[in-house]
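Just the one chain here, laid out as structure tokens, in the form predicted on its own.
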Amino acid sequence: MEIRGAEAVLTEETYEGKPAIRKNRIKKAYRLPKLDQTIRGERTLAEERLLVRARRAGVRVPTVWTRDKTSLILEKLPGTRVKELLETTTRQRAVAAAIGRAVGKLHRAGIIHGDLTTSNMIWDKDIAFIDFGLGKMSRSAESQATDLYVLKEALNAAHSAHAASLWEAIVHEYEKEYPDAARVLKQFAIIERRRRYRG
């Protein structure tokens, strides 16, 4: 199976007998070849470091089995995509609570996921996050609040029937997990107002 995104191609394979995913960053024809190679290499290394830091922070993420200049070979996590699960399970609030705790752990460690959608989450008794390709390190309230804003927008778009209760459970656990949550949620409210009335 191959999945092609804007930034990378994902292919299923095995690594030392274990199910794995190869994530290879796509060449960009509009960039000079040497610059393109440098950018792809830097982003591949940055994603590996974010995954390692997220695991140290107590968040379930794929293990990086190995890396070359522009690709990662990652553990293929078992479980169900949360995007699918939230439409069928009766445990929506429990899953949402786990999301809130995990995001709190990431932010406490200064990690911004960058693409917090339920397509980038897997459930197998607990939550796991995948695809840190847009992530970065930051402790700024603006960056962390933007992470939350992306998540809330994703819930509204993909799970509108449950979005309000899901968001309530996420925020409740986020506040319990992250000591600086009040500062981030204050900035989140500013971002919501700013984007609601822009233009």
Ligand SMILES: Nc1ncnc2c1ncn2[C@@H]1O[C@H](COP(=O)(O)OP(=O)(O)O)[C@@H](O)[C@H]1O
Given for the second form:
Amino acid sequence: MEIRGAEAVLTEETYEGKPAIRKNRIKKAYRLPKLDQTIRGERTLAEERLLVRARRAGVRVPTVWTRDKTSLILEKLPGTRVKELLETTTRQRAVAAAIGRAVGKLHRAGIIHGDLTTSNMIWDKDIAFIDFGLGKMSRSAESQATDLYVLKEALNAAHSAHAASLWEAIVHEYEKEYPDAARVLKQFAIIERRRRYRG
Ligand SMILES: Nc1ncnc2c1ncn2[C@@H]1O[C@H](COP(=O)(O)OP(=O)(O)O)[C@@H](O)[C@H]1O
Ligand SMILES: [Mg+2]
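For the form predicted in complex with the named molecule instead of the form predicted on its own, what are the coordinates?
Below is the whole assembly, all chains and molecules, this chain first.
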């Protein structure tokens, strides 16, 4: 398997006999070589740090087994991508509830995932989040609300038949998990209105 994204190439390999994924940040020809190396190194390090913090916050994420300057060797998580799972399972609301809890835990710990789509979630009896490549640390309501907005848009785009009931279950659990949820949801409503009027 090889997956080429905009920022990284993912390849399957083994690490000490265990199934692993190498996530290597790609060279960008438009950047000066030395600067390119620095940027790829910094982003690799930033993603590793966010994975460690997310784990500490109680969210299931792949373990970083080792790294070099521009790639992470990640534990390959078993299970089904939530993108595919939501098309087949009859337990949509349970999956959505787990998503809401996990996002609440991240936000409570000051972590913004940055790309909450169902391609970046894996289900194996519980939810795991991957791909913190666009993540950052922030406790601002605007950042947290934007994180939720990306998630809602992703559900509308990829799972339109269930999007409304998935969203309801997500918000319900998010509010239970995260004491500051009301403030974020208020900001979320402002963002939605802003985007609607801008079209
Ligand atoms: N640790 C992992 N375990 C299992 N599958 C993974 C793992 N990391 C990535 N993948 C698979 O590779 C795909 C792309 O990885 P991701 O980290 O999201 O990179 P990108 O930045 O290109 O989106 C994911 O959607 C998932 O299917
Ligand atoms: Mg991804």
